[in-house]
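Only one chain comes next, encoded as structure tokens, the form predicted alone.
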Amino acid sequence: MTEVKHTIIDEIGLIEISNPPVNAISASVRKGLLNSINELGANNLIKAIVIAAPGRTFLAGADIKEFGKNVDGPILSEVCDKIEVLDKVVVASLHGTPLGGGLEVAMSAHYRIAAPKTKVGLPEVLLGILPGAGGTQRLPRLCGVSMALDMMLTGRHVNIDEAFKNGIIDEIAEDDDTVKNGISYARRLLKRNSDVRPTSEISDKIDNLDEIKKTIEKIKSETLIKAKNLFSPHAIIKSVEEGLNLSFPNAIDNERRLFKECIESPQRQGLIHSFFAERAITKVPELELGKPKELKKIGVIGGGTMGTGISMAAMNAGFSVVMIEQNDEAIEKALTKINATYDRNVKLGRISSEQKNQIMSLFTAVTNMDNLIDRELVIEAVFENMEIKKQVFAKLNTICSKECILASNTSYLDVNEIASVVENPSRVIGLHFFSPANIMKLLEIVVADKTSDDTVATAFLLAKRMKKVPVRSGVCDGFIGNRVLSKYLIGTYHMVEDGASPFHIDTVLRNFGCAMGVFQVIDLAGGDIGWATRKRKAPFRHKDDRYVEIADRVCENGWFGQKTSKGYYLYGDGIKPLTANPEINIICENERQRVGIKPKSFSDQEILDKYIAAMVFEGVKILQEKIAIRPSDIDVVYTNGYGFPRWRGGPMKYADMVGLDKILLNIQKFSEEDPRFWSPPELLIDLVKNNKNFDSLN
């Protein structure tokens, strides 16, 4: 197939790419488009060039499948420098979301138009690089320093109107027909005599250097603040500021030698790794047999936090949603809960107040569970108490159709159990939300083991519309997510229990890049729901288990973190974020005395290793059990949902980075003092044992 072919239309010609499905930016892309600027710029009877690409959207990017391989093929840096420097206007005619490679290729040429839906972005900082293709010099050539630096540095989508509003784009077309609005403009250019523009020769919005130079040093701060760990970020930077002090053909090399040290830092591997991992989530056994059920109407019981965070989640969809409380002044909560959050969003300006309306109109909230027998799907959010949770689906499976789908949003509970009061349990599946549930991205798909195809599929397309990251789990206690949690909640309260203090250990986790350390999510959350779960534990725990009282006696005190103003941390007006509360080392003290250990110091390296290594072996145990389709997935989970490093790739990327062998060496010292919690799992042994990694098994 020959991905760029072109044409003479006139005087005009028309250079047409079509790489499906996004018209990635791969090496026989760039040889085509390079071969047909070549060819067309040598023609004396073409007076224009138009590049369009009429399939899903103009050029998406780079095919990030080649960064650090060696390809045969020119690199996009050398198309995009040729482009610019024809004595022929050229146009890029833009739709769809052109984004890094794809801006770039348009920047390069000389007046872009675009449809009106488009949307453009440099978005490379989300995978540990920076635009390598003359992005760093071009845009702040055309939208300001400031914007460029933002749109770099966040990776955002900007919609053609403020892309055209800040000189990104120069006209908006009519309609989205790529191909007739590039030749339209091009004659027109041509009509009014147009010069030939190479973007490296506008300068107006960068000769105020005073002026540049105050708003890169303001970035730069707040860049050390947001992404102290981050390369790419501060390269970003270095290139357009130290590109506004050499001529253009330098500041392109540089540009390129900071690309090349983004590809060899490991945060790109990291990111790249979570990049195909979240396209990987949709790759599960029952989406390729069963057909989506199209959804409009939701019901939710319960209004506390994640019965209002999944009610605004689906509102925000689109979705009819009727929620079901259990007396009126628990509706009056859960309303001016919702409400106050809608009028910040007013306030901040993400919505207007007609948006905000709009939206409420789609929530009604009643005591009757009778006024869900419309609904297509109702999630259960009420306490994570099993006996509770079968009473409402024993009460669904009598008001709701036989064709509604019954969800849970149980965090830890056995999704089989609460199915088997149903009727028909091939319509109940496990809906883990994270909080706040409107907010937070991730999704656990909890498939039963009577959970028909279709139901699974429908819940894939609820969460692609609540724009959320779905993740599919089998049935355990605590699915992926807090299975791996209360694994490393434990050995964490072991290193506590042996001397370590919280503090240091939260302190160790926050320099590894985590956005939080353990004992402040377990204070964000409340200690009184792991309390919960620990009792709720207690009559199956081995007589043999390891267990630390530490967090007990924690919540004996009320301590439940942020709700109660005091946890491990303390909270309130005047107190600086990270305050210790002082008494939890006399509980820990106090706690080792108890049980007659003497306390040890731990190194930095040695909290690391535990916590790496509590997650990587319950990672296994998942694996194993087929609780997770494959190691990439659990990774997603973290990133997306526990605050894990984006930019390390996840818990099972970051261990394949360290050497499975390193890691289970030290699953295999720790099981020395502890063989009951460290036994080394056996899929482990068998990776290392075959020189394989967890890469191996995606």
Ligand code: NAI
Given for the second form:
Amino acid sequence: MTEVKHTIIDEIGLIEISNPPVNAISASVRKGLLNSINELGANNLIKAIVIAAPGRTFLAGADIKEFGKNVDGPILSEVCDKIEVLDKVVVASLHGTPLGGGLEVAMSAHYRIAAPKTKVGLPEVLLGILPGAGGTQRLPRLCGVSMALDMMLTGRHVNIDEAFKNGIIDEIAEDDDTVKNGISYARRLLKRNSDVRPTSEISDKIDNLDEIKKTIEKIKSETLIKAKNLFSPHAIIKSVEEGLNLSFPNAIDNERRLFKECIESPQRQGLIHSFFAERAITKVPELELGKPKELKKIGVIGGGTMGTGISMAAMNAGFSVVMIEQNDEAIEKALTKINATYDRNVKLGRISSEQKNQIMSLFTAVTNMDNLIDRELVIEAVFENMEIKKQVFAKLNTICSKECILASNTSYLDVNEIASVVENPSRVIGLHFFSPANIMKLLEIVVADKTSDDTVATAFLLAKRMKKVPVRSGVCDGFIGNRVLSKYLIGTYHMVEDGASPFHIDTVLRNFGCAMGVFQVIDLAGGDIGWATRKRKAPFRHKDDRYVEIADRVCENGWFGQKTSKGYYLYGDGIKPLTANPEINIICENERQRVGIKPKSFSDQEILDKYIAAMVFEGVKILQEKIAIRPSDIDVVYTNGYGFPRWRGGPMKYADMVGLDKILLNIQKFSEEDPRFWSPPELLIDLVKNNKNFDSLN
Ligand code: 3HC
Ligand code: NAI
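Can I get the form predicted together with this ligand as well, since the one above is the form predicted alone?
Zooming out: every chain and molecule, the one shown earlier first.
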């Protein structure tokens, strides 16, 4: 329950805020805080005021759920201004993560003390907004423009030592007792006769305007490249830059105006959707029932692209790893790759060489699978071939302890079938990491028919230890991510055969905000992987399915992308990125001629419409079949594993924003030409009929 209460201890007024779990600043917190400030401010017996928020953390920011809604009560900016002009010394006593509006409240106090592990930040940029309660004006006054802009443009959490060193915090407390810290600091300030110290009047770090101008120009040009498509980073820089030439109250008004522009931007909607979507992923039925097990010892089978990445992800999280490879040569190759990755990190100063040695001491690579006997989890990452995987699992069944969890990193194969060779299939699960597995955050947790709740719960705990973003998926061909990918890849090749250039399609997708175009991704992953999958699926393809052979023609030339220096693009020393392989257009033209298609031209919008329609189409099927629990899980998969722009919220959120009626109309239109591929899914028709969106299913 939200509560703001104040008490008087000797000559100190104490304001305690409580709004679990993270003391977010909701309308009632703002009202309560303002009320307490007014009452204590008017009390002549009080000489100092302490603001604290006992519980998990000092205020973690504005209540994000209120954005875009009409809520009553004072705005936070006004509350902060009222705090700053009080004629009594105001102390903010911090602990936990004072973020966003929380740090803004703290900066409007005259002094700040913080518990030892406190981290502060202004992460509004990650939500598509800017600090709108004086943060863009007060932070530069405390720590200088360069650090303030760095904090606001990255949203990073700054640890207490850095915050103290740079003037954001005045004192580091000895322990976590936030009320005690605040009161004792206020007493010391009063004893020293310390005066009120409004942050708006501190100017020593912002008085060198020439220097600051240069700093801002540099940051501006970097941001133009880094955050080309984004709105709020530029608004943050603008607010700081313009504020320096305005009176403080006018600078605050200007910040407010820019804040409102951000709030109204669709990017804010997309990013806030992503924030809540990423917090919903752990709401899965198995976690309510299952008991997670803390693991220490992991086995990895296969030391190729994925096996090495998974091993590093595990070692980085402190697990000991035994890797199994087929022969000494393969072990040597895997070791070289792992060593090179850590050596690079040492060279870049990310870790020390002692840390590298410590991490490597967790690693053993051998050929004999008997060495897996003491492992608590084994992750298989051998070739994508059902027979090989079954052989491996049958062997694991005899070697590993009965409690050992057996996981497959398969991209597409049926985890139920893999589990069928294990005596106790309740301990079999899919753990679908993404490449490079030591970097990519997404982890699909594939729950097979017989997987136990405990196994699922342990997989989620593992993901947490590895700092991954886990999304639960049911079993189907390709799970959530690759199944959607397969659909839009086919749709994309239809467009190419109909006349669109692969390079045009990639440009449209990059302009939309995707990290890469479809064909860039194929080149990166290796065209041979998709080729092998297509061959595997060929016997099951219906004779009436439209099958475009362009990709096969490309692969038949041995053009697998980056690994062969040639794919849809050309690679190599001195070749500019995104240099098109000129022979691709010839292949496309030949194929169109061969099948008798007269090429038509595609507008950017037509390309985008088809791409989105294909994603949403398969997303809806996945929901219908209950492979994904909710639409926002599909969004999390796409924003964390496939480079879909986070600020668009993910494909399902984007569809909501475009309007499901429009998406359905497009699908209906496409299905007139190709009903086998595009026949509109029931769930989508129902949602449109009932005037509902995907969010209503979240
Ligand atoms: N508003 C509303 N709810 C919030 C919230 C916020 N600012 N921050 C967290 N929550 C909710 C989460 O949704 C979650 O709810 P759930 O249990 O129902 O899923 C719950 O609080 C706990 O959050 P986490 O699971 O994320 O808990 P962690 O301990 O892992 O992390 C945290 C805590 C670091 C505070 C993290 O939640 C976080 O980063 N929160 C957002 C902080 C932020 O962005 N603040 C700025 C807000 S914008 C602003 O202040 C505008 C101002 O300038 C005017
Ligand atoms: P890879 O070909 O790079 O590596 C496979 C390795 O397994 C090889 O080094 C091989 O020697 C080894 N191996 C084969 N049989 C073995 C056995 N019986 N015992 C021990 N080692 C054995 O393949 P990659 O790319 O690492 O893929 C592995 C699995 O991960 C596949 O199922 C793949 O679908 C999946 N995957 C691949 C992704 C990618 O981007 N490459 C992404 C996500 C999953």
